[in-house]
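What follows is a single chain, given as structure tokens, in the form predicted alone.
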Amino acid sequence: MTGGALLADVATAAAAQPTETEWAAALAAVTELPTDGRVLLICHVNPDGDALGSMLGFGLGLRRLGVRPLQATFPGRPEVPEPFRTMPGLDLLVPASEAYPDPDLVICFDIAAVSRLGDLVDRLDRAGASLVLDHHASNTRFGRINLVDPDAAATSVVVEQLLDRLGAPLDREIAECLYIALATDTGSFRFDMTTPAVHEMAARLLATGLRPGEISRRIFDTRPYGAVRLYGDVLARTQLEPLAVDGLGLVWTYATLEDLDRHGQRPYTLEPLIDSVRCTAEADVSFVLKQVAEAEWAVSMRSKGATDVSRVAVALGGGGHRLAAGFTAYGSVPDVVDAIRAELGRGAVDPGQTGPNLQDQ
């Protein structure tokens, strides 16, 4: 499939929200499981707060409903990022190598495409049924049943709605998982997707007795000293291209495996780094390359509004939203940066929008 055709398919998919037929199918997939039906929950590789929180929150909800046996997992190294290591439901997690090989039901969370399933992709074909819960506009609807709401601020929004339809009680443990998911994907309620409905959901979750200040300190405001030093090194090599993206401005940097080793840090410590780059006043578009292997990079992209970075990510094999997207790239840093520049020049700027530089002129 060509990049243009894929973008067209994504645009068509993004226009649709879950129908009542799809909600009914999702309910049936869960409620009509055999008594000993095995359920496998999967979120994406290198899970963030929304992926992990949505998966564990839903898993706890299924446990409250008496669904067993039940496992949760994600591809790659079985390592939970430090900020999430006190999240309820972690006892549901198993390494990918120990996940049910042929579950009766697979449920995928915050995954826009099968490529994010890694070595667990075979479970889709082996499972009796598959259900996808997601909010990415670029979702390819790879499940047999898909609950994808591109207007939702986080996957946890879809999860809460399904739990409510299932009649699962919203207790403090489930609420903490969903609150972490909601807070992380809205940038602590700072991003454009923070609607009145988002605050209403947050209020429901807080009403269970959560302490938002404690959660925010743990998730957003706690970082090892080594990570602080690491950020300093990586930010020092940041490049600003004020004339790029039709004059809207581009800013980027990269982090290597050697950077991580030098400061004794794990890869997940780099996840919030994009926020320190995207705040650059002179650029609408920002991205960070995070080295995964010798010539492999995880790329995080952001836009302040004038550019659709999901078009770039989809064209380069990834996905995401208009203002936040990502993909996996191969080659040298100059190779990857050149590829991004090229895609940014192929209609990623939204007509009639203005970015930082144009607003200042």
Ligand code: AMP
Second form
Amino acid sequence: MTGGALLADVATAAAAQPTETEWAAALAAVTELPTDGRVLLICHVNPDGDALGSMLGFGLGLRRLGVRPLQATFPGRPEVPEPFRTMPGLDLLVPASEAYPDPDLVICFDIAAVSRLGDLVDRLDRAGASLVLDHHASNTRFGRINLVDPDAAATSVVVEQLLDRLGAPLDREIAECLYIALATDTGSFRFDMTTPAVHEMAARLLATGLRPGEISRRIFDTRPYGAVRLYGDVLARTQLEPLAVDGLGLVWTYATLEDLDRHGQRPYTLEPLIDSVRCTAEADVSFVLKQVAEAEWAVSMRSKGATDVSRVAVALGGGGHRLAAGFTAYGSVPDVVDAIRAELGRGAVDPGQTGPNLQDQ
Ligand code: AMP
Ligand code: MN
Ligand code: MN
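Next up, the form predicted in complex with ligand AMP, please; the one we just looked at was the form predicted alone.
The complete assembly is shown below, putting the previous chain first.
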């Protein structure tokens, strides 16, 4: 498929909301499960707050409805990042190697494309039915049933609606999962998609008795001393290219496995790093390369508004949203940086949008 066709798909997907037919099919997939039907929940590799929170919140909802047997999993190393280790519903988690090989129903959370399913991709073919719950405009609709709402601030928005339609009670544990998901993807209710509906959902969740200050401190504002020192090293090598991206500016850095080793830190420690880079006033576009293996990097990209970084990420084999996207890159740091610069030069900048100095709020 050409880049042009891929971009057309992104544009088409962005316009579409789940239809009543799709909601009805999703409801039926759950309510018409065979007795003792096995349900496998999967979220994306390297799970973030939305992936884990949406999956575990929905899993707890299914459990309350009496759905068993039930498993939750994600591809890759079965390691839950430290900040999420008190999330309700973690007892549903199994390593990918132990996930039902042929579930009756597989449900995917916050997964834009099958590449984010890793080794678990075979479960899609072997499952009796598959349901995709997501909010990425770049979602390829790889399920048999797809509930994809590109206007939703988080996958947990779609999850809350489906739980409501299923008649599942919104208790404090479910609410905590969905709140962590919503707070993660809205940047703690700071990003543009923080609509009145988002605050209304947050109000419903908080009304179950959640303590937002305690949750934020645990999830977003706590990191080991070694991580603080690691950030110091990695931020010290940040590069600013003020003339790049049609003069809107580009800022970037990279973190190696050796950096992690030196400070005794796990890879997930680097997930919030992009937030310390994207704040650079002189650049619309930012990215961070996080080394995964010898010549393999997880790339996080952000824009303040003038650049569609999902176009760059999709063109380079990944996905995401207009202002937050990512992909896996192969080669040396200069190779990857050159590939991103080249893709940014292919029309990712939207001349109708303002640059960083005008709208970085
Ligand atoms: P991150 O920079 O990891 O926070 O990701 C930003 C956005 O890009 C999220 O919506 C991710 O789902 C998406 N994303 C990140 N990496 C990939 C990838 N390798 N493939 C597809 N989407 C990705
Ligand atoms: Mn995610
Ligand atoms: Mn999400």
